[in-house]
Each structure stands twice: as C-alpha cells, then as structure tokens.
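Listed next as structure tokens is one chain, alone, in the form predicted alone.
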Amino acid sequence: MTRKFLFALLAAAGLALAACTQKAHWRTDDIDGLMPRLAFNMTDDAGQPATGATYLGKTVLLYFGYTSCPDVCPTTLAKLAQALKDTKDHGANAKVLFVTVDPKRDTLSRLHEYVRAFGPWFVGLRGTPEELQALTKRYRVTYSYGKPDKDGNYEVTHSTAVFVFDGSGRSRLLMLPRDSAEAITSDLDQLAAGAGS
C-alpha cells in the first residue's frame, strides 16, 4: 500500500466521519432525547390498530387537536402540509399523526375525512380515554373541554406544539405556531439528511 493511497483512504475516513457527525442548524427547538420515545396504542383513522412501532423508519410529527377546531389545528396542519411539500423528498419519508383529544365527536370516518383533506402525509389517530390520557401524559400535552351551548358544540383547550421523531423513534424537535413552514421544512430536511445524529 503506497503512502498517497493511505493518506487519500485516511482522507476519505475522516470525511466520511464529518458526515456523520454533521451539525445541525435547527431552526425549531432542539428537544433531542428530552422527550419519551414515540410510543403509543390506538386506532388510525382506517379502523386499524396503531403504535409507535408502526411507524418506525419514518419521520413523524406529533400534534393533538381535534377536527371542529376552528382555527389552531386547520392552520397548523396547512402549515405543515406546505413544509413536507417543499422538502427534498416531498415527505415521502414522514407522517403526521392527528391525534383527537376528542374522541366523542371525533369518530373514525370523521376524522379520515378531515385529515385526508391536508394530504397524503396525514394520518389521524384515535384512542378510548384511557389511551389518551396515557398519551397525553407521556408528552405532558394539556387539553381541556369547555361549557357545550344550547346545540351541544364546545370547544376545547389543548397544547399547539408539533414534536418531531425520528425514524428510530427519538425525540428530536418541538415546532410551535411561531415557526414558519420555511423553517420547519428545513430542520425537516436536516433531519432527513442525518443532521445531529
């Protein structure tokens, strides 16, 4: 083995390792590992049972909502809609779990017909009270119903923020409705491309 070709492999080494260990520049907040692993029990929005292990080898995004929300939700799912769009790949390699924290009015048809309507990335889950509860609590995700009007309509209180895991299920970014969809398709991009593995 002559000296320029151990130094050219040597070379190839070390830029193979600066790849891997490449710095990430996020633009939404870095919450790598403070967060459990995606881990959850409930039912997809076509009937079938879901898990955290379901989605594993994907990118996803976390929210909770529900689907007569009037304002939050529709823009926050337009806004991601739009980011996994711009990126790279398109989304092909992410998946946004709608999660209804409420379940009464949120039935299964309802909620396939509601996040069908964002696009193919979206996927809405459903859970009985106690797999909510157990969720929310994993994620410290806060939500409340208020007082129904003479129809019986109420509207509910819950968290806004969006959490990213990666394909192996690791927490890695919270996005919040300050962030832009440039931003998130970027840090999404990053994401995809191994940045801050």
The other form holds:
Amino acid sequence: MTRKFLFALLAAAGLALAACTQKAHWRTDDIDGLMPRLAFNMTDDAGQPATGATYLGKTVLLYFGYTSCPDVCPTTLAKLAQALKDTKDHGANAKVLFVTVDPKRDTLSRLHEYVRAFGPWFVGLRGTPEELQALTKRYRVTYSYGKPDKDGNYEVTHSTAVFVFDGSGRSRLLMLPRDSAEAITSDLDQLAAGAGS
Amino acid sequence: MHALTAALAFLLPWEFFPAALVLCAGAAALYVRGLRRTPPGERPGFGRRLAYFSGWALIYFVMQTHWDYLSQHMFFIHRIQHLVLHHLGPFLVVLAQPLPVLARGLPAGIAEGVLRPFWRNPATRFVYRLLQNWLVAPVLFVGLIFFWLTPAIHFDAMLSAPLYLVMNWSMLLDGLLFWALMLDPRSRREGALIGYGPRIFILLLASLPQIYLGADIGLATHELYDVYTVCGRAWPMSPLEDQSLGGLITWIPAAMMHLLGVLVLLGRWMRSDQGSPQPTLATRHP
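Show the form predicted in complex with its partner chain, please, the one above being the form predicted alone.
Starting with the chain above, the whole complex follows.
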C-alpha cells in the first residue's frame, strides 16, 4: 500500500518536472528573478511622469541608449520592432522602454521623434541625473562619455542588453545583440502564454 | 577643491553594506584595544602593526568605496578587487600574527561567554578541521577562483546583487582561512595544523592552476566575460584589452603572493628548531 502510494507520488513528481522543463524553452538568457522588480521614476516622451507601476500588466523590454547612437541602438530597436510585429498578438501587450543615457542632448521632443520612428511599442524615458543613476544602478548597468570631437559630438558607451520583465514586473529574460529577431519573437510569445511562471 | 570633493565622494560606499564596515572597523578597534592592554615590551613592532591595519584598510577600500562600482563595470578592476580580497588583504592581516593582541582586546565577557563555547563546540571544531585540511584548503582556495571565473557563473554573479555579495564574501573569508593556515607562525611541533615543508609545497602547487587560468584569460583572443559589454564599461576600453589586463592580474601578482608566502615560511623555518640543518651537520662532521 505504502509502496504503491510512493510510486504514484514519484510518477506525479516526474510528470510535474517534465511539464516544467517542457514548458519553458527559452532561446534568450533566462534571468528569472535574478534582478530586482521593475521600478523607476522618470518622464516619458509625452512629458508624463512614468514609474514601474505604469506598465504593470504589460511585458516590458527595458533598454538603455541615446538618440545620437551611430549603430548599436538603431539596430537593436529595429530588431525589437521586427520581433514584436511577428509575435502572435503583434506586441499588443508589450512596451519597449528606451531610457536615454544622454539626457543632455536627448530632449523629450527629440526622444519622442526618435522612438516614434520605430513603431507604436516604443516609449522614450528621460530622467534627472539622480533618477537615471538610480535606475542604472538598480539594474547594474553603467554608461560613460567619450571625448567630444571638434563639432562637439561624443560617443556614449552603454549597456547592450534588453532586460525583459513580465506583467507582474518580475525580471525574466536578457536579450543580447547576438539574439535573432526570431528568437526574441519566440520567447516573447512564450512569455505572453505564461511559460515558466 | 573640486578634486578634493571628488576624492571624498569616491571614498563613499557605492552600495553600503553594514557587515563590511562592522568587520573592518571591529577588527581595527579590537586590535587597538588589545595593543593598549599589551605590556610595552611585548607589543608587536611597527611593521606588524602596519601590515595588520593596511590589510583591513585595503579590504575595506575595495569593498566599500566607489572602487566597488568600478569593479562591477571593468573586468581588470574586478580582478584587482579579488586579488585584495583573496590574496593581499588576508595575507597582510595574517602576516601581522595578530591573535595574541586580538585576544587581549576582546572583552572578557565575550571571550568567556560567546567565543570559548563556540570554539569548543564539536561542530565548530569539525567544520574548521575540515576546511583547514591539507587537501581541502588549497582545493577550496583555487576552486573558488575557478568557480567564480566560469563565464556563465561570472555573468550571473555580476548581474545579481545577492550573488555578487556571496562571491566577494566567499573570497574574503576563504582568503583569511587559507593564509591563516599557510602563514601560521608556529611549527608543526608547536601546534600548527601543517608543517613548514608541506605548506611550502602546497603554496607552490596552488599557484600553478592560477598561472594557467590567468594566462588562459590573458591570452584569449575572444571575449570570455561579455557581462561587462552587456552592462556597459566604466570608461571606454576595448573588451579584449580589459580582459587581457584582468588575466595578467590573475596570473602574475597572484603567483607572486604565493612566492612571497614561500619566502616568509622559509625564513620562519630556518629560525625554528624543526627545520634547522645546523645540528645535524654538526653531528655528522664533529
């Protein structure tokens, strides 16, 4: 009797385990709960105050960059746009938060023009130096400014990662430049379907 | 004036962690109290006192100033941080042979009521003996370096604040244990867990995997630790340049600390009766 019960228990545990491992098959980096929940205080490109709570219920893709960025930022944003368009719900429940690490040059209107060009999923965020530092410190990313050239232009080195949070604000995935648009689409679909949670 | 405020700002903690302050300040305060209670004739010399205080000051500096910020965003600075936590800091502290002074500095109530029962507890003795075993100690010492430098593990440790703390504290505590075992001022006969000869052998042997790992990282032609690119560097530097420098720091200064340890042990061995070759020579050639 006890043995039968034990067998049943083991079988159930095995099934549950199999279901778990089958469910989530991420193609980008799984950082489930590794980083703190989505929280910040900033201003969005429409001039409205924005916090982590503003985007509760949505899948959030957090990215740090600047509008004068020569290659990495536009490439990344274009790839995200492509990936979101290809998801099952065409990204209806997702937002990409583009946080500028160059608030000196990136005014709200400039930020607004920039993100709008990539699609309806994009929101530009700008903060005071303190707000920006609090957010970058929270996600352990940093940025630094290069020397200005004779026209006053300078490059900014910054994080290349896209941090993905689920609707509850929990950190879930990390997407890197090496990840393809298809991989991103696949993972966003899985996340929307509630995989791994 | 601006430079001064910038320097002071640099000395403020990047992420304040009370335990680090309590440990470093507590260790210094205990030692000062112990010195005051030591008869002038028995007080350790200037060199030893300097070694003790600079060891803790260095440990505090790499953990609780903006050096910690730089360590999170530059691989080679992170390697210097670990060199201090795992090698240089504990080495200096232990080199000072601070135990008699610390024992005098400890308030009697804590010594009798807390420390003695804890130390006499069989479980404590067992764990201590296990960690300070001649095989376990060097394997743990080298193993921790390899563990935290495994690219996937390093990636997570640099992203997650709790894991980062575990990484740095494990390096510091293991460094203190290892160097306390290696630089024990006593000979085997006087109560050290391992004799001078085997300790020299362990120090030399344990430096070899670090030389290998440091060279492997320093000479690698592709990016092993991309977390610094992912999260952004503290100042513009190419990933491979940063990585090579970090590899060299893992390789050369670490190996030198082991050689320095060997020299210290040789000196002590020659001064102690255990290994002194003179008496045997004298009897052989009367």
